[in-house]
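Quick heads-up: it's one chain on its own, the form predicted alone, in structure tokens.
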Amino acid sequence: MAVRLCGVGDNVVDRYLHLDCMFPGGNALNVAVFARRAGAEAGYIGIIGDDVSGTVVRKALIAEKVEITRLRVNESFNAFSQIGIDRDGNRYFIGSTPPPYRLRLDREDLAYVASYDVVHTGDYGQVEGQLAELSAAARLSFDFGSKLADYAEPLLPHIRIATFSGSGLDDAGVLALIRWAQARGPDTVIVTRGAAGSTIAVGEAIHHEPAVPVTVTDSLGAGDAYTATAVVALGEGASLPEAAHRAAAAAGEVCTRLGAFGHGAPMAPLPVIATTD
């Protein structure tokens, strides 16, 4: 039986200024899409704008066969980020504009989430205040990005699967982070370090996986692909090394193309609120 995973929280359109196009993305949305690609049944709860960008996000979810029964459409612009490219071809974030709305899960949302095995959100999901309710409904996965102790500590007791960006940490630092997090709640901890590889711990078991060598076109979304694929593989009963290997392969594939998971569209005009900043 397929693993069922629901992403809850953020979505965005990533605007690639040098290409005059945009791609759907956002941690919670990306994880739902990549979980579906990894073989899971996937759903997504979030809010999109009623503009062109929101339509791009919605159409991508439909094309990827992600369930959107609980998707909201707000009369406003969709969240977006601006991405540039430097002289060496490296992409960088110029800035981001959050949506003029905030997700609040209701009883129907929580009942819907309870039909899934795993619910995933993260530090941009805006649902930190409802983690206890989400955790009571399904096994809770949370991506902390590079936010560590002060932000993570009060949230960890609700979380079963925690993902951290460990760029800059050495092996000892990764192990210390894993054991620190596990002591506060999660049984499974994932630490990604880009080209330095990744580490997954499930209970006392721990495995380091090297990054897959690829020619990097765009690394945006690679960490989300890793998390989604690892969570699905472990949910299917894969061994720790096999789950990490599958996750690294998925992350490597993302790096070879533009956008988190494709579905590029011509650049839409900026909303009025953004052009006046």
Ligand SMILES: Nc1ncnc2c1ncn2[C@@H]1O[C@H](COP(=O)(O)OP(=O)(O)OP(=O)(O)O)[C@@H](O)[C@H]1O
Second form
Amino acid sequence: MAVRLCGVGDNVVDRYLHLDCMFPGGNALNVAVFARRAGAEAGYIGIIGDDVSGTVVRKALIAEKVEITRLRVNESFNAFSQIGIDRDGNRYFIGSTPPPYRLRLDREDLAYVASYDVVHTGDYGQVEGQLAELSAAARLSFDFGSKLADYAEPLLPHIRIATFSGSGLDDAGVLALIRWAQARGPDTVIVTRGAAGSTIAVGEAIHHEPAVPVTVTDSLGAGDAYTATAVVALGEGASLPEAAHRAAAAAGEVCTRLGAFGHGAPMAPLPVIATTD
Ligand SMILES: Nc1ncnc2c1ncn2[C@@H]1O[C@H](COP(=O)(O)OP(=O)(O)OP(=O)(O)O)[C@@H](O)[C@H]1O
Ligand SMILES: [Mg+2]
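Starting from the form predicted alone, produce the coordinates for the form predicted in complex with the named molecule.
The complete assembly is shown below, putting the previous chain first.
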């Protein structure tokens, strides 16, 4: 039986200013899409805007066969990130504009989530206040990005699978982070370090996986592909090395393409955002 994974929380359009195009993205949404591509049945709960960008996100979810029965549409613009490219050709985030709305999961959402094996959210998901309820509904996976101690510590007891971006860490630092996190809740901890590869621990077992050498076009979304693929593989009963291997292959593939998972669209005008000052 297929693993079932539901992404809960953030979506954005990633606006590539130098290319005049935009792509659907956001951690919770990307993980749902990449889980589906890895063979899972996937769903996504979040809020999109009622503008062109929101339509791009919704159409991509439909095309990727991610279930969207609990997707909300808000009468506003869709959340977005602005991405530029520097003189050396490196991509950088100019900034993110969060959505002018907040996801609040109701009883029906939580009953829906309970029909999944795994629910995934993260540091941009805006559902930190409902982790206990999510954790009661399904195995909870959380991407902390590069946020460590102060942010992570109170959340970890609810979490079964934790992902960290650990590019600044050496091998000893990765091991210390994994054991620190595991002592607070998760049985499974994933630490990714870009081209330096990744480490996954499940209980006492630990495995380091090198990155697949690729010509990098755009690494955006690679971490999300990694987490989704590893979580699905482990859920299917794959061994730890096999799961890490599949995850690194999927993540490497993402690096070779523009956008997180494709579905690029012509750039829409920036929304007019009301300010209070
Ligand atoms: N330059 C690269 N070459 C090959 N593989 C890469 C490269 N960058 C990333 N990867 C693959 O993707 C995985 C995740 O990358 P990374 O650690 O950069 O994720 P991240 O910090 O979550 O970034 P993002 O959230 O932007 O995707 C790595 O462990 C590796 O397998
Ligand atoms: Mg990431």
